[in-house]
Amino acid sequence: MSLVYAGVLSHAPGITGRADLVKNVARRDEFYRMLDHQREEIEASGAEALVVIAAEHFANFFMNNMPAFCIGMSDAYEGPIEDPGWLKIARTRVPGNADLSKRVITAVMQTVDCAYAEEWKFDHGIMVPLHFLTPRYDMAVIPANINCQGPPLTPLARAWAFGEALRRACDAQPEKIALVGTGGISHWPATPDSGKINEAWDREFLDHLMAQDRDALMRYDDDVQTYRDAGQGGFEIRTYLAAAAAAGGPGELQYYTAELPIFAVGCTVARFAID
């Protein structure tokens, strides 16, 4: 099999751009050894590439043009589109694979539906991650959006199948792959209720997500109950749920914590086995 690694882990803003605004250092030091220790697994998996689900914030896809799916094919990117000052990362090359993102997204195409890009100007939702994953800017990266964002947002059943696609599609190439779903949980950007978090939400749907309960993953909806309890921000279960997919095997929570709320979200890292 080519797909070697696959895990999930949070990607808000703050976690780099307000680091030194965190009153709870020990914690905030935690959280960050445990994004070494991601990336250490990540390295020592043998990856040749790395796929980033993301969700896009309105950066690159706004509602004249909004893809329920889309993959990057370009051998570079650029980011961040936001101030590096206020995201605290430098504005940076960051290298692609346009050969094997083009093999993935044929590949992908045989079940699921989905867009490509050429250009695309990486936001915090894939910059916070490589800021911990790949610091040198030195593994190539393919970027995969799902819509979170703009309604109607992508069903959770197509993010779950757009996740076996792409098992597939890394399974068929020579390279290997790794591959991490990055966004919420719980969180309230850009609202008056930012920094809230709603752990005992997050709790409960990792344990899903764990446990690879597809049927109880399936059951969260949008208008109801995710928008209740979770915010908008909680949309983005959509990118964790294509990298369970993904893999196919148990999780691992290897992190959690609610208790730095000046990151305005549950800051959480884990991984899954590769079935």
Contents of the next structure:
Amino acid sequence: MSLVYAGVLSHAPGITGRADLVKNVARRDEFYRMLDHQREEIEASGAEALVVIAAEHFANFFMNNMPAFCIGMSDAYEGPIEDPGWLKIARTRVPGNADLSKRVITAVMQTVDCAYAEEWKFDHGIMVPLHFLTPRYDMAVIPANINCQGPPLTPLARAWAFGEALRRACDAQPEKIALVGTGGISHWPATPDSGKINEAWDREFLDHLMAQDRDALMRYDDDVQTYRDAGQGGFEIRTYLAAAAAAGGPGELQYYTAELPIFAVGCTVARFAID
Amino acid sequence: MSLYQLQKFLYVLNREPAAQRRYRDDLDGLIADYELTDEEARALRDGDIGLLYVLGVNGQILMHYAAFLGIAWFDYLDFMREGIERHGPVRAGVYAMTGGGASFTEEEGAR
Ligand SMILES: [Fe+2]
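Other form of same protein, the form predicted in complex with the partner chain, not the form predicted alone:
Below is the whole assembly, all chains and molecules, this chain first.
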């Protein structure tokens, strides 16, 4: 039928893996409740499949053959690739929909050159969102990746075009499809600066994102500047841009906190009107 | 400096159970499959997180190697800090873009 839901949410291994180390338990539980609310909104949309625009972390894609974009095309995926005890998410099979994937990929390819993959091991970047959004693993997932890790990175304008292409592709299918972008905003994951968050930078970026201010968002396209202000994790804004571009309508920031540094990311939940 | 080969070693190790078995049973043989400098090979043989960080291994790869070695989260962060103190700033890769990875944030004082 069409795209019926679009939103964004944070991912980070600490969100599940270091849940017990949180000092501000009230904040943590508030964030978890907002993720649960996002799940309810996706369920209420009647979605039959969930596109997850991710920023995977060298689980499948490496510098030997790094795609700017890739979409999964399988009836099943596995994850997490990380030690399940470390991530505190059990290893499982996640359902996909190869036929729907193929139709989406074929449509996206009309305007954006996109790789596809019939094998994909999900890392925390997809498993943490699914842990909250489809906890019973009962909705078909279509993973879509943007290179946010190995420079040269996918340019922001291309990430935006990818989102628009995904929108056209979803609207051309008979199924109801939900889409989330999952990234971080500013953060310094897995480094000695883990836990650092540039809240002012995050809030300004989110203002532009919620306003669908494409011109302002394109000004984040200097990776050295982004690294300086927002860390390596800031490169993952590409997934948020793609989700906004797919939605087309104004965003509503439903949750943001910088008060959970043990999660090593400003924790965000937002949705967009489909326009 | 062969950061590509060094990171590839860890990328394969992180995702391939067969490579993980070989790491336990035949580490020298596994290391010999990659074109590594003596320093890189030594860092892998010793599981030296601090040196690997300074050599430029991306944290998204290094973090999983540390988990594979059974290193607790805060120890992982400390090992990187000690690596900087011992060997100087990060020499290559993303963290060498600016600052050399030498900036430290105390994580919520949670220990
Ligand atoms: Fe990430």
